[in-house]
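One chain comes next, on its own, written as structure tokens: the form predicted on its own.
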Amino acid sequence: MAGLLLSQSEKLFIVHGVQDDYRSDGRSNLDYRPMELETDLVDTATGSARLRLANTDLLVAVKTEIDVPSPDKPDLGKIEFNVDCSANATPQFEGRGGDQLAVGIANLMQAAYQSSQAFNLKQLCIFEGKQCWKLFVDILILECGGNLCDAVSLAVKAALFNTRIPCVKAILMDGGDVDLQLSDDPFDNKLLDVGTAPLLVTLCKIGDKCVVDPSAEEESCSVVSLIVGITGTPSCYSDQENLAEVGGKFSTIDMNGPGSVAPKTLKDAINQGIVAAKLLDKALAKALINERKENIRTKKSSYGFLK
């Protein structure tokens, strides 16, 4: 964080540790901090997730709305991201201090998910050229402890995995009008395919080397960071055996900070980001699938007229 106060001795200690592949918290340059993930927390949302990455804490809620598809993309649905920074997250967010950061993260997520190789927007189509689902992904940053972009992308993918869209039938009426019929059964819904949904990996350049998952202290010692969006691996989210492992493609790339990156450092950082994204996606898929199975196993029977 830009406003974090560190002495020159503390900064020098962090920089020298990164050069020796031993960071101040004991991690190597390729290690992430411990994470905690919960899903299905917001009853008023169709999908939600909360992620804690060390001192970084954020909540994501997904809501749905029926909309008209864009004329140039009649068979695609829509997805929109909104980021809100709590004033209690860090002193820099007081007043309107977090607005610029919030807009930057929202634009980065929008670019990552609009790639044709990333999230499949065709699954949101109800009636081509007439009606589609629009997903509103609201992200609330509760506490800021470094590496916001990676944490946001992980929480968003978890929330989309948890999202259940009501089943709807579209009937074409006379005159070209469309009549939509939503199912009355609250359990009559469909899950989203999030296998290719991208993850963001931040590579923070400190000295001559790059580290993943930078802490707030490490971010203050860096003059430039590279953020790469990597598409997910669908085979991690499927029960089918012998499914070809695809993914690991770019959906977006961005740089923050006034510094520069040499071509060789840029190439090495991109390869490092691809490896990190694949490992993160496998771990995320395993946690989400296990949680879904556990929820199904412990699900209580429904009673009353909604049964």
Given for the second form:
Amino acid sequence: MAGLLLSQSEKLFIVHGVQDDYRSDGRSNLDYRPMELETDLVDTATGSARLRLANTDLLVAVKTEIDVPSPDKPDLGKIEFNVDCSANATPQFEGRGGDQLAVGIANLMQAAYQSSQAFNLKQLCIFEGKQCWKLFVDILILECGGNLCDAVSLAVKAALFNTRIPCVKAILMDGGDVDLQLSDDPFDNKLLDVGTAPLLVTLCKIGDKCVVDPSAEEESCSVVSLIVGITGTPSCYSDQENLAEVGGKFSTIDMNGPGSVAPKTLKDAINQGIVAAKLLDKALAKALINERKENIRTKKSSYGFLK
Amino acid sequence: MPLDYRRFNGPEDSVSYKRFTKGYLKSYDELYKESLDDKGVRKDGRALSEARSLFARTDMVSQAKGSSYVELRKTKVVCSVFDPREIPHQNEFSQLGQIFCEVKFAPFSCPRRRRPHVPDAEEKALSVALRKALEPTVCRHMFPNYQVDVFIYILENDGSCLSAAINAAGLALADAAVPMYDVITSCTVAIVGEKMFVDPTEAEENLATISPSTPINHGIITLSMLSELKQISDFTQVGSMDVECVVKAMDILDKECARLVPLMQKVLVANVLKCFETRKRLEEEANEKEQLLNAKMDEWKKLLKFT
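Previous: the form predicted on its own; requested now: the form predicted in complex with the partner chain:
Shown next: the complete complex, the earlier chain at its head.
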């Protein structure tokens, strides 16, 4: 973060702490700060989620639209990410200030969701080669307190988990046109299978070690961070027990910041990333399933949109 | 997406006729068999771990401060680097110099589609990746508040264009006498299952991006290294793969990058020698001219004395 000035000895204190796996706020190198997650907030969207991680605040909404699949991938749907850096977050985002960051995050998410092992786009197909669903994932950054990528990926997964797509029957008519039949029942819709959706973990290199979820002070001690996208474990998200143990694969790896790393540090970091992502995914699954059960049992009493 | 209205774009939903030719309708297995025969030889006769032969030269664009040209068989890249100039539109003084990178595909460079003349998402992502790779390489504290422009033009793309661009940029920066820490080299690997295609062609890259029906590893990794310093300056991965695969690919790429270093040094030494020769020749020519002028002067002086 800009405007944060640390003296040399303060920095040394943080670096030594990280070396001993004990950070200034009492966490270990693998721990996240506590976060708050809510789903199903925006009535006008098909799925939505809000996440607050320390000072970072995000709102993600998923909109669906019917589209024509691209000719090279006739049986796949589409997904598109849009990041909007509101000037509310920091004054630096004013005008076109946040563009570079927004495009960077959107590209990273797109890369992470590209493989069918990360997110199966076949479930968005309506009629092969003719019609498919297109998901627009709009990410709104309301407050920016560092560690954006991790927060974005968590909120996106939660919003997709919350997304309900109406059941549509497609019938091929004469002349190659497709006729869509929508059910009258507004509750006749299907949930998306998001078990394998990737989570991004930012590993900030401090000294020779890496930490997840760095605070602003820790960020200023580091010149390079590594972002790994790791596919989720589907068995956490469903009650079926015969699911194969998949997930925990890299769907994207990227480096951020002006520094460079030694190969050994990189290897250690990606291993650390997998451990962190698995823990995070389990916690997210638990929270989301809890939230869904609560929503079914009692209609949520609404109080203040952003609390 | 903005359209180029100066040309006839065709109907909005038009698809290239090539899409319906035999070459494009091949299934995944057919493509796989095509790219690798039973003996483990690739379509262009290389072994799996064999990179394409590299042609590189500096001093390509006479108007630029430094320039280079890199050719990996059918991948052809031109790079030019211009003198440092003050960072435009910036209020704050920046302690470190900046590198501005722009990667541009020629409209005719890609076999699958025509490139638009406005920068698209892939070009922007490549530009960012290039900047990230170059930032740790250049001694940026030597030119505070100034930026160096690096322009890459991809004439033909037959795979591994990012690593070709990074190699070219490294050469061009050295040619422009921009201070750097080390020679930067880069290499790409495409992964399909257990097979690792080093320095992939466009067809192999395409094969690695398609999600296979079975949960096998697939994807593309690009790594750029400062080999003497044993530092990784950029690492990008897309697709889906497990830890062992990433680590194995890293070792392969590490070796491949180290193999390129002496080649780059050879090109740079040749460049320096050529510079010396040109300077020598110019000095000799200047001397000759001066002698001629002196002789003329003596003649005139004699004439003046007589009159």
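Numbering follows the first chain given and starts at 1. Just so you know, these numbers come straight off a predicted model, no measurement behind them. In this text, rigid core is short for the largest set of C-alphas that superpose within 1.5 Å between two forms.
- Core-superposed comparison between the two forms: the C-alpha position of residue 11 differs by no less than 2 Å.
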